[in-house]
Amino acid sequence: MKALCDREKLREALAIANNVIPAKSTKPILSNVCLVATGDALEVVVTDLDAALRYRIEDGVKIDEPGTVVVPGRVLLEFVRDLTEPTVTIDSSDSSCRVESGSDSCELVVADPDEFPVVARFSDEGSLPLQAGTFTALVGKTAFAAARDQGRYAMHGVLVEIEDGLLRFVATDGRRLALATAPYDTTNYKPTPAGANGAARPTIVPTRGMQLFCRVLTDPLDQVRLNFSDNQVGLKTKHAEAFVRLVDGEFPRYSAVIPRECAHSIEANADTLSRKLRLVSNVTGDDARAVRLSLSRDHLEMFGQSSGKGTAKAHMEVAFKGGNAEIAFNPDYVLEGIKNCERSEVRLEFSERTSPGKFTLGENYVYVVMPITIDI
């Protein structure tokens, strides 16, 4: 194959592709990138067998000889990244691949294209159309709450539910839970296979997969498509098709964790609450990250302490409903949620010091944090 390509377009595609290439693998072929030159485009294809990406470069590409070449992915990215000329020429034979730009060039070893795994093509049938900005917003509001600890495999991702005109994302690590929803166009969505009420079955998309999808979404106004199968989910954009193997497991019954009716509630300015929480959390210990919230009429006091650092208090005015009450949270969990708050005010509701705290961070955004029961 022989292709002339805009350097920046190629660098961008290779940078995204290298998020899929494994750092270490028992299959050396997976450390490579497959370049496919067709009549009007250059495709960059990578996979680690759990995730796969097909990125299509059309602008700034001239194909002199169609063909396929498989070369070391990270080496190619690092070489292209340090080039300065605006265009790159890729010229390959059966034994080597020459990458040239201006007076700079390198010769890369090539692998057998027949050994490179087959990466599927995206199917529009049964796919869900939505705006890129909607998808990235849902991921940003939820994925941070997914589990990272070993042994919680079914929580190592985001649960996706599509039903009743709503796209619902849920993530939890057992200590906090984030739930965000957004409407979708029911007239252009015909799921297959269908479940109850014509909805696709709930699926768990690994956090790493969600991050890959977000990396290929460059314009929030672009229309993209999601397609779910029995074992993988695919995302299609104008330039990319990305695929991720689904998490196999049973997601917790999250609806049972979200409080329905609460005895106490406050409305507080999100920025002020964040600042005050950070102030108090500075004195808490690494082994006991806890801040006590004491509520009284229109007043919130925050208190933290540790034997090695000292004590700290902060006060702020709030809109208050209920009686005097106390509850303690890990401040890091609360701050991570408030960071994604969609409005200037945040609402906190709870019933007892041992019951979950429900933070309403937007019209369609709920964040639940389990309390800490230690005495502080």
Second form
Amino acid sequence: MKALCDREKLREALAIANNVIPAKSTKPILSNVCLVATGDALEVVVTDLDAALRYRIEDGVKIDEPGTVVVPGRVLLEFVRDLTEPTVTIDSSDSSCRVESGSDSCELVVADPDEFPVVARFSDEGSLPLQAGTFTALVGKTAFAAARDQGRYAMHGVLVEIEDGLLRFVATDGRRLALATAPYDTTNYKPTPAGANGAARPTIVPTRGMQLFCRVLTDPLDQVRLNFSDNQVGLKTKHAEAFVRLVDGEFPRYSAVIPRECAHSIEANADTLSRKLRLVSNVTGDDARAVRLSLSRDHLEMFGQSSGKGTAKAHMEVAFKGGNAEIAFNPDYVLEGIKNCERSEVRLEFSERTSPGKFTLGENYVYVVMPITIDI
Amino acid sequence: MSLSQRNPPAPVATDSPFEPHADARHQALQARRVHARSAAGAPETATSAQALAHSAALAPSAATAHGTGPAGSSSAWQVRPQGGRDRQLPPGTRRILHLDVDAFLASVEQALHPHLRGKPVIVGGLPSERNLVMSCSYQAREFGVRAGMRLAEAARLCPRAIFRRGDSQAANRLREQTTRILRCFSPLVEVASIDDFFVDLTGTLALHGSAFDAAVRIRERVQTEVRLPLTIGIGTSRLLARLAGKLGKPGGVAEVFSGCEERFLAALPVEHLPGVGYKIGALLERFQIQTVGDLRAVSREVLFSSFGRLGLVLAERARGVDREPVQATHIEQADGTLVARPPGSIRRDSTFEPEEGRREIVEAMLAYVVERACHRLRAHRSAAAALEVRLRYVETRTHVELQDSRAEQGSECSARRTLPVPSDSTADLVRAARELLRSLPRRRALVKRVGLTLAPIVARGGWQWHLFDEHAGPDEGAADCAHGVDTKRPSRADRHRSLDETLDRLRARVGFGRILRGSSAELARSHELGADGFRLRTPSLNQ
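Given the form predicted on its own, state the structure of the form predicted in complex with its partner chain.
Then the entire complex follows, led off by the chain already shown.
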């Protein structure tokens, strides 16, 4: 294989591919990147068996001799990153691969391309057309609430549901839950017979997969396609095809935990609320990461304390419904939600000190946080 | 006959706490013997004080000061102009009191049951039981009975003794009453153990007069209101107050004058120093180090090379250096209730009598002690960051086997684990403790004791409620959903949290033993269950 490639394009492709290359693996071949030179493009293929990426570089590529070469991924990325010349030449033989740019060059060890796992091609049949911006917005509004290090396995991802002209993304870690929907015209959406089973049923995409998809989606106006199959989801953009294995598990019954009718409700300016919450949360410590919200008529008082730092209080005017009440939340949870608020006003509704608080952060965006009971 | 008649008062000391010609160590020891005798009859507090004045390094004015104090009649806040020697002290000189209840559990029994006063009382159980003496009144000590002795032996030494099981709840109550009285004198009251206290009276000269006067009034108030006998030591540090108190037992008030600490310590037998136990004492004896003065002559380097870090501590103590402050252990709430500050660790042990071979009983006992410890933990609004489980088997190996240094392990084994997140949940801690117990090596021997330590104790953060039941099956609630009802089942952790809170509230009303958890229900077969819980072999630990 012999190819000439624009350095910046190659670096960008390898940087995205780097998200897939596993840091440690029992299969050493997975730490490699597979470069496939076809008639008009150079493809960068990586996989860790849970996720796979095929990134196609078409502009600034000249293929002299088609072929495939498998070289250490991170080494290649580090080398290309520090090059200064605008082009890179990749020239491989059976035993080595020479990467050259101006006067700089390196000779990399190659692996047998037959050992590299086969990464499937994206099938347009039964796929779901979608605007990149809609997808990334839904991920941004929900993925932060997914479980990271504990909780049920099925919570380590974002639930994607398509029904009744709606695309719904839900994520939870068992303490808070983010639910965002976007209108979606499903009339032209015809899942394949094989995919009917996949797309119709709830699909949990791991958080890491969602992050990979968002890395691949660079232009929000791009039209992309999603394809759900039984055990994986694929995403196709102009340049890339990415595949992620779905989380095999049952997502909790989230609809039961979203409060419907609440005794208390406040409507507050999102910026002011988040500023005051941050202010009070500064004094809360690891022993009690909680801010108490006390509601009285048109008035919200925030109070935080910790044994090692002290106490803090903040007040703000709010639109208020219901009686006087108190509830405490982990301020980090609330702030992470308010950060994504689409409107200038945020509405908080709750019933009791131990029942969930529902934050309405947009027309189609609900964030539910379980309270904390504190001894103050 | 009063002691002063039997032992004529020593010549009143001058400014020097010692008689220049006297062997101070001999005097100190003699003073202790004098006290033991004084307790035989009615322990006249005045005579004790005189005896203290008689001993080395004690307030020469002790007898006088004591004699003039109107017993229990004065208000704690009454201004006492007479400051005695304290008036000559530079401002800010520390005045620390160490208060020790004489024969605490036996005195509690005597306080509760007036007919026991002045009689030999032994607390620990009935003589037919294989238990140990936990506490014995001074009247019983006359016959040679000592704490730690087998009850049967105590019964043999003192056939007229009255044997009691002890009442830990009453002991707690009386201790709290004593704390309240002490808090009238200073906010800095530290309850150091079940029967001793530290009070910092620094800077209260104008308010209470001299520390000695205040100590005498404290002792009288506690005697009158709580009916517990106190021995009080006064010094410029916790160490000196404690050492002075040792010489004042029983029922005396002893003071080490400011400026005379080194000379006081120099004459003291080295084994009086905290940290010098049997082993170190024996080693020091081999080096001809008999008094604290002898120890002081040894350089820090030599002590460090001999005893490691403890050697440095001993060097400090031998010089009377103890800067540790008295820390208030209780906070008074707005409603007047006294709340103890959270302890650094919570330890619970239970001994089986007879020794236990059934694993399920051992596990049930462990679950019970964990439950007890968690109950206390929650009362302090604290959580445990780690726990340790201890198990002691009956020693089955021969003397020769034990001497063999290659013997695999002793009869006691323990395992410790740090929890992923600090917890106060009985269910979590019982599970962790049980796992630790199962990880311990098994021996073909009966179990003598099982115990638990929760340490370190940290402040409890808020309780984060959960959205879902982590262990609910995927179809759980589906039936309700089909009927148009979307139900939410609380998570397991939330349910256990609510259960703990409800049980704590119920037990506060009806008594701990009225409700049993399944994990410790097995114990009901072998142990008597009362309102305060199972009757364990060591009731004082039944907290």
